[in-house]
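Next up is one chain by itself, shown in structure tokens, the form predicted alone.
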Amino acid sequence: MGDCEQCMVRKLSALNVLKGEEIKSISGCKVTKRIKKGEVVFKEGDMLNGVYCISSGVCKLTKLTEKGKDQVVKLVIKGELLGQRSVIINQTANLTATALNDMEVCFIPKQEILQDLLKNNEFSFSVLKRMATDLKEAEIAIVNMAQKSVRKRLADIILYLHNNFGVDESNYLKVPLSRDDFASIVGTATESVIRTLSQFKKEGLIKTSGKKIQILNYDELELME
């Protein structure tokens, strides 16, 4: 990535409110990193020395459960920041960030971010709003887990992947999740996900090729109860 002032991705993030010398300062100290599919950006328990702004690609945030399984908490796309909460409260990372496809991120040192948070109230408020949104989404996910059927939750995730990440040239979802990842997000057993996807296929709602999924009947998935 080049100059932060010209970066289109920055306009999607909380960094958008920074101006002039603030952006020049970030541009001068950031480090661009390329991360391969499957590589870990940071692990739960790591002490982070800065935040990551996603320039391209998608990553998953996971939490290790007491049973030793990775629970998918959120999927993160370009324009979002990773690690800001841990940096602000000066604690180790609560989640693990893993690339779902090839990514490019800009690493911004901790001191630079903290300095901007202290000096720029608009930036602080922007970061706070995004953290509040994350909390709201987590609350909604908990309610959905209790109130929606597995079929409905799985249909919602498939539509979410379609609406937020798009499809490839063959019309399959651009971000292929493993059945284990689907199970983790939906909150059910992997076997239940496999069985439900098989039902969706028989009903003509989707088709699959390995891990890849293509939506055949968007409206029916949306109306799923």
The other form holds:
Protein chains: 2
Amino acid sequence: MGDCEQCMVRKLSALNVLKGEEIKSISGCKVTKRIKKGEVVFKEGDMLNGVYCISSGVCKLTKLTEKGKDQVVKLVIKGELLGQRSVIINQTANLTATALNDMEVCFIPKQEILQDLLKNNEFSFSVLKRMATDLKEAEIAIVNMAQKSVRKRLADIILYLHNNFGVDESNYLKVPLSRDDFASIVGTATESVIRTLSQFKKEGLIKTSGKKIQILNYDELELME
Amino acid sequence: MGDCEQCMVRKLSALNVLKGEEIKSISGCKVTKRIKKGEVVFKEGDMLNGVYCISSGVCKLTKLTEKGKDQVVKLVIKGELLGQRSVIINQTANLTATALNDMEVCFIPKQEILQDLLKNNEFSFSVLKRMATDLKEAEIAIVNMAQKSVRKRLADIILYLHNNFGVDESNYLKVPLSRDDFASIVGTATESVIRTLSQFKKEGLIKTSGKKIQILNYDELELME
DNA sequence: GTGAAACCATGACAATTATCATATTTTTGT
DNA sequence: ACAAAAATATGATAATTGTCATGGTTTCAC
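Other form of same protein, the form predicted in complex with another copy of the chain, not the form predicted alone:
Complete assembly follows, chain above in first position.
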């Protein structure tokens, strides 16, 4: 149960602009939770009683399609808030949040956040800016989904994982995604992912070891049309 | 040059929560513009000096892909603000706005909006709620792009146009989209749109007259998988 | 009104992606 | 360590979608 005032993660998030009093208040009512890999933080349709500030770990936000498949909409990382949108518009969650590795999150009750939003203009402007950025990214995602091939979308997500989540000591991507996860990010069949990764291997773009992936030719992945 | 205080369109928008003083100030500095069908309001990459409040007409927001195609991200209608995101995060426009029919818009300078956002908490919370809703819709669009067939996406947009923009006296869709526009909304080739519309005609789902489209079987368009 | 330009339509074919079947490998629980 | 379960891999084939070519229609400026 750390002190929010000192928390480095908070300083990365929209909560960074909160003042002493507000932070003390959050410190007093927040609840720290550990979430294991594969566990669900909240589900599409849940009414959220607060937001989650991610301290460590990575989480996927998915939406269930009519065919019963999951589609990943966004990967979320330390320093981002989960569930803020549902709290702001007071609706049930639009997406399901599932941990991709072990996570630590701080749960902050809804009324605490709403109170700060209404009182502290700098804070609501800060949340507004984050949301504007999220919206911009979502728009880009729409265009990519609509216009890029499965092959290119898969190359893109590999590069994205490399750039945003880094590599381990032997240069393999850190985030452990299954072929199924890749499929639901790219929006394609699992077999298509497997086939395309095999193709990438043949072309010397990547190499794999079990489910781990290492980039061999960054530039060509990026330049792929 | 109407008076914003009385403006019904403003009352539909996020500007509805502004108070007397603020509205008078906007009334004094806003500029009303007429934009003809096909004209560009602003272009991807432009630095916007304000936001546009749409009084009448419909406009498409597009993004240019690497292949040089336009992808429609959103259709925007009376009562919505254009360019708010760019103004809030102080970046160049991410999308191009083009009039689909003759439009009337009110241009409100950036500093006016920013000043109100920083001073009036109710206003920034109102904008925040709108943006949260936009984000939710964008997420749904990502899932639809990823998971639905061209055939279903085309059916969806026809239903959307019917529900949101209505029909004329002979039941044809009011918004005049070309096959090209449909293609860049659905994210497919123009020929695929034409073919699929022909298919819909054969199946008795729609009928056409020139470029105008009329829905004959709403339910089946909706139930299509 | 008329000719040019833009738009719509369809065929033929190629490329991409999905689906189903069936091995093989890796991971996991005990 | 070992069996069961899950995940990965690959082939065969079908369905969807894209591309190129070509011709007919509508729209619009003059």
